[in-house]
Amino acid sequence: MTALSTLPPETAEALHATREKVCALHAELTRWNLVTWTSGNISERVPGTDLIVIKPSGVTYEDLTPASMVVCDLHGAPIEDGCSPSSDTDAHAYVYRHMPEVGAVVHTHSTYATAWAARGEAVPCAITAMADEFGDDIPVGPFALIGGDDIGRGIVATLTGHRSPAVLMAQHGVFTIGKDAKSAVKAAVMCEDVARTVHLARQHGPVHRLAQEHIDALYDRYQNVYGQRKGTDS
């Protein structure tokens, strides 16, 4: 293992800073009702480093602290004594070396979401506010058991080239990828959000996804024009 005193200053600086970020994320799994227990986990990469930092296997949120936020090479192996990681980090290795672009990853098992999961069913993009945030249905990705880094190649498999940074793996749970941890988290509290809307209006009826164009136009407007933007003077 990799002594982390021996790492130069700006990569232990970065490190610390993500171990706190990271941390101070799972409270947001718990506070949008995500997780139970001591299911669920985050991750990111540390910045210029191949580096992870994901949360340990089995600590209550309630317990967890920046120090004992596991740091990982991206084949998954501890780099340091202390806390083992989370049994899903070879899953999340898996996305970080073969997924360049995405700086997080988030495992839940919402319970509207995995319900979905369960069915082995993509829900479909039928209202605008996933049109936003996913400009496509939430697909389904395949069966895999835990432990080994068989759930990263279905998530790899079933996201590379879609537009959406969340996956249903069958009867199993959420994961979703993000720029950073709390792009992942948001696209893992939204996912559970317009699954429920969905079941929700299903119960009522059929619901219909919603045309190609309009998913279209409105995923490039808040991908591309929502929000506060720098340079703007309005």
Ligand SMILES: O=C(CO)[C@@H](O)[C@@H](O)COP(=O)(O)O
The other form holds:
Amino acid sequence: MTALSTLPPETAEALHATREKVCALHAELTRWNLVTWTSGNISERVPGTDLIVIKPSGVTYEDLTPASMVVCDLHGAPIEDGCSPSSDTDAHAYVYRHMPEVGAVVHTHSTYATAWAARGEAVPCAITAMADEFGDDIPVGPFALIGGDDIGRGIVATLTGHRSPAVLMAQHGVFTIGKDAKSAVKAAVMCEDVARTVHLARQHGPVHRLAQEHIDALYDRYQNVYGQRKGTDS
Ligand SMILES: O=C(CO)[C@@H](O)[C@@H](O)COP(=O)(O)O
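Take the protein just shown as the form predicted on its own and give its structure as the form predicted in complex with the named molecule.
What follows is the entire complex, opening with the chain shown before.
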């Protein structure tokens, strides 16, 4: 068990900043009604290290603090004594080991998206907001019991080579990935938003997937043109 005090100063500083950020972003899961009680969790890589920070298991959101965020290696083992890491840590860690481009992982049981997961049905890319953020349908991954690599393996198998940053794990809930925790949280927020919209639309009639050429054009615009140019004050 490595004592955090033995880490180089720059690593300790990066770790502290990541703990602060990951703790603060958990408030976005409750703000957008994506979680109930202690469900859900966020993790992020600590820059320049083979460490991650993840939510402690079973701690209510109002009791989360930066210091309670658990520091683990890429196999999900805590590197110091303290809180027990999320029960989904194995899944997060598997994603980090097999998708090096992923900087953060989020897990929720958000209502509408989890209803699609309960049916094992992908959310069809039927609205422009889906094309913007997901660039495709939101896919379904296989059901897997918690603990071990099965959930993580299903996430990686489903999202590798897929434009969507979100996957609906069958009969379980949502996992999203991103370059950083804010991106992965945004994907979770948008996943629930579009799952609700398409669900409500389908209650009153069929929904139709957008033409692929339109999905591609919308995705390219949103990912590469939308918003403020990088580096401009906004
Ligand atoms: O979905 C599961 C397990 O897969 C929940 O227990 C999870 O959302 C919350 O667990 P943690 O409190 O992070 O251990």
